[in-house]
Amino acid sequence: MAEAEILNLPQRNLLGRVKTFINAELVHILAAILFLLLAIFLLYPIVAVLIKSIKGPEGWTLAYYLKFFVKGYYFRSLINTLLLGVINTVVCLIVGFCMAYLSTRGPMALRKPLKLLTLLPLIAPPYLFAISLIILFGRNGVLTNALGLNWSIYGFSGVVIAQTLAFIPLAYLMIENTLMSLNPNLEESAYDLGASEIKIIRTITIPLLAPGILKAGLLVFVMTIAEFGNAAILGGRTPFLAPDTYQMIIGEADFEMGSVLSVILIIPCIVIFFLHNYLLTGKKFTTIGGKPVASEPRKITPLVKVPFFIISGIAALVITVSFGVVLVASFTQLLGVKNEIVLSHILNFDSNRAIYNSIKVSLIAAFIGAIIGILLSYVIVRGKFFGRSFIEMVSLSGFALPGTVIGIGYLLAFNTPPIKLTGGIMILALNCVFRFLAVGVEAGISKLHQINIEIEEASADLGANFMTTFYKIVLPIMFPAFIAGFIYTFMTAIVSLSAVVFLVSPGYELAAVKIFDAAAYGEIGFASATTMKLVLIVILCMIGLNFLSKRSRFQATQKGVSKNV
């Protein structure tokens, strides 16, 4: 019995040393499986992209690079695509300042009916607008017929308008965020020294709102060029490089020639990152002070108030307009050529298997993306290893990147082993979790930004191991970090085209390409009845999803109080 004991004591001993070298290192070792994650399935699909584009049958080769700088179309098609994303991104950033002051400096009985009306995009499919803007506006278009317009939707003015119109909200949240923590002291001060307010917004308001305004112009300028849904269902014989992409894979399964129209897409993202990064360096936006902060509003000037609201009202017209009218052709068997209601399109069952696959996988991503997010922000924050910066920026960088190009590089990546996932559900996932990842790791860390490691070093001090420190404490504190990321990446998630669009398989088909593949078909009333559908399935999920957020809060907040008492 004594033998027993003694040789169980090397065990025991060599037991007890990994689990304190485990506990010791736990977050290192989370770190490397976080990057192991990151490099799979975010930095190889995009060096696949960059591979096939260098690498024809025959081997290594710049011909299809020189193809793409010698073709005239190609060019025009580039330039289109600069050209849209910079007028967009003037636009949005433009009408998203006047919605975000007035919803913020503007009177109090319009702020929350046009924070609304302003954020109703988000909910639903970006190329919406395409699909209103052509019953309005089409060749048989309702506008079109009632007041003999030759004008033609379809087409460069066309794509603008409903590229504007999907991302005025991404422009708006941003502003509206930097404006909210804005001192207003600031500008009650200088407006006290006789300054008047247009004076007021171009030398205090717009300067402390650089952050804010040149992170929204980046977003808005990415996202424009990627979403190729408004542009191949208006865009006509108008190139675009998003199209021309799925052109080249989807139609042509030239998919060196698709690599090379990505990479290219890729350029203009990386350098516009590059220059944001220059702009901000070096300079200091201090918005939020250490003392409390109280001001009465004061009325806007009507020099400034007139404009602000034509802009807003125009802007909150159109996009609730644009709803009404697909709402309205949802019942319609084809609205403003035959006017009959019917009800074929809304109980149509293939889209409602097709929104149901979206339901799913939105939920897994949203489930799966919200873990991440907080684990990858935790080693990031409290993390003491080389390379936390280049981890951070690897898992921001799927947000920065068009999905067209993601979507590619996972079809190019995944399609053949070691590791193929085509052909399922958790490939169209797993790309949307690493796609929209950088909400949750920004959440996440902003809020262990508000922790004091001092806690979790008591936790520690007082015999508590990494794991229950982590579980107990910091996991409840940073509990509004993880729904955060999982509402964004459900919400984004479940309307996403650009990147899915490449991966959907027969059996998984999603809302998002459903419509897509309506509209640019001609079947509007099915397309608008799918989309209404989805519409209201992410109303329904986002405030079922509040509520339990809400409830698990006060759940935690009362075990907290128990425990207290």
The other form holds:
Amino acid sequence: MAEAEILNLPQRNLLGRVKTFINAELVHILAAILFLLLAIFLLYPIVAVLIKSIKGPEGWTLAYYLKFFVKGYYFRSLINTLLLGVINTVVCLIVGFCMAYLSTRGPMALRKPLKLLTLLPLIAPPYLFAISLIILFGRNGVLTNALGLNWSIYGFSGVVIAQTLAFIPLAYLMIENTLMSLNPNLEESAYDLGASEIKIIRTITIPLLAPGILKAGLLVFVMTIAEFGNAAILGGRTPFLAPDTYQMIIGEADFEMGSVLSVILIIPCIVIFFLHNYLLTGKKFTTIGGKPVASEPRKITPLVKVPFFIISGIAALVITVSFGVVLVASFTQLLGVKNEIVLSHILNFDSNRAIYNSIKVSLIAAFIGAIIGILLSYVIVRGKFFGRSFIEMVSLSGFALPGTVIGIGYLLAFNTPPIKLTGGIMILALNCVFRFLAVGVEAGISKLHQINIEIEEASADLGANFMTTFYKIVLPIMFPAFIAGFIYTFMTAIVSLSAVVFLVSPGYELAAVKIFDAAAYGEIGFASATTMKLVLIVILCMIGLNFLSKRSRFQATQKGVSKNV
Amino acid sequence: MKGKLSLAVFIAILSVAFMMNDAQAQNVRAYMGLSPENNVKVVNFVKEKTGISILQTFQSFGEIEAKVKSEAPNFNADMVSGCGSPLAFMAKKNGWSVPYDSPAWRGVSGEFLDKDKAWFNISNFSFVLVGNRDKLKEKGYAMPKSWKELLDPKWKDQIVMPSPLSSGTANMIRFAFLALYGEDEGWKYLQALDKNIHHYTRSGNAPTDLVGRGEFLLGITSDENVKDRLNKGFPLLWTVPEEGIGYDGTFVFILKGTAMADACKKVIDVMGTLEFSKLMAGIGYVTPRPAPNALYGDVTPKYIKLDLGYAADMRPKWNDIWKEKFRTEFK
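Now show me the form predicted in complex with its partner chain; what you just gave was the form predicted on its own.
So here's everything in the complex, that chain up top.
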């Protein structure tokens, strides 16, 4: 009797019925909306690129692909790109691992400085290294002259070095994250039982790290072959796919050939993405019990210590020097040629609007991205409907999509009505939202796996409707995921160049694009000064965000404690 | 409840950001292809005289051409305030530009003002040969006096010039050599020159800075920034080789479909004044209204005879030949 009454209660009128329906089906409604968004802003642009590559002015054709494979130039470009990607990924992973190992397992005094130093390049545009390499090792560079070097940085080796330096932090960050979440007890027990350090690393640490390393590798590879700033500035006559694509679209409006190059660029990324997914299925390691704690520093054998220190030391030194050079360059008339200290670069405020736009775009992107991220992860974990894993795959695929391709896709897809977004600010934000969505989604998924669905069910049983449950239970638990998505999107969006370079328009220029233009153009002082301003602002923003998230976490723990008591 | 505060703060930040969305009262969005610093000089001048802000992103002439072509007919800008002759002629032919009979431009010669008033040429610029004084001295090389001398193998990998695919300067360099030597011989010259070129830069002014910094010995470059870099103390030598130099205009026109046509017209009016010509001539440009030129002084440099209309028509074909010759095969 009581049961029937409860069931009947909400069905008294139509409005009530609609409410019940919405309440019951909210997950599905949400899923449909999110899928629509993903389809419009992630799948459609890619499809637009695909179509453009096989459709010329005279209809469907494979002529453009034929051209690609017949001309030696393009083939060379492909080989260079893949080679760059592979070398870079391997080097970044090795250096990243060494640094991450030292900063989580090494001497306490080293940990914090090493971490801060390694993360520094993350907040600067990746082609900062091209600028500093030219100043140091250019044909008339400071070190070239001082040491009488005869090495040309304009070419493959220059690009590899600049790209490696630019993406070490990314590799480091991802490996460090995984290392932090590993319970060091396992390693410590092995150590106590007498295993050597090398044996522990080989048989425990690296196998447990495999998923993290794999993911870092994927990300570094994709970013390396897509981010073209360094290659465009240092490449000389060595062709690479990403800068060639840029040249074709921006310089010649050759959209067909540009699309072909994009599709070619996407193929290795997709292959690696699926390989990565395949390798990871069923390989989720769970470390035994307890909360992860910071590892106590233990004696590391010199056999491990020395090479790790050397590798990390060199990387740290080069990163510091690169930043130092750019800092000095922003206060010098022309570093290495005319070493007068001037303030004219720093006081040149032409880039103000661009910096302001960059912050605005990144904040909008981060906010929308973080919200969509947690909603998506909720739908993926809690939803039970057909196509759930497809949504998951699409939302995580942003990892594997080169920025240049997304940029061109947006240009092709949103240049004409019905959805005309070019020439505005939202197109700049939206492409960042969907490119960097994966981090927020992943963080959300892992958070949701930690809480039992029973808590939500209990809330529902006690009469709370879906919105209340979501707001009072799910949202607070997922807040760290929101912050993670927010910070990652903000940081990546503000310095990323490869997609937005196609989408800026008069009045909506961005700092990253402005710096790239200035650097490609040869105005090193202005480029350096703008970079420094941007870095400073990003640091301030990060401190602010950190403060905010710490505060909210602090409040949460306080409340949790008082409740438990 | 946790995070509510932070959420509120985020929303607050965002809404402030949105509200500060530029009181865009008198803003004109423009594609503007002078060198970045000269863009700024023009923008400041226009702002001072009319109160109108020109919002611009720096792009090379070739890039502006690509942009306008790919956006037509839904342009994301109100006007083009600096592009090469190919785009200006193409825009007139395709009806992308809005003609305007500006009273301020009366009495300007046909080289600088279209007879149908579809475009306005605010300044002519040229290309010159630049060298790094210190580095040349170190090597014991003299500054070349003619373009032919650049084919000497001793310059291998020591010369930079812009790419005609992205740069208007390079487009001008190419059609000047084709006009000077005739098309067959011209291409042969460019191919021979290619053997000594280290790489082709994206922007027409980049060689000035690269040579000025001593990265390369010689550069074929736009004359726009040469005077400024000399003033800044770069060890630059520059010369007009004996065969002469080419030239192109810096064309301005209103894009069809703009909502800011009146503001654009005001901008164009200001550009027709003697004062504006003086500003441009002070940078080193040759201007619609005669003014003392900062770079060339009283001497009129020797110009190669050019047919800009023919060159504009031939540009796509010449681009294809260029790609075929210089890009298709990797060396």
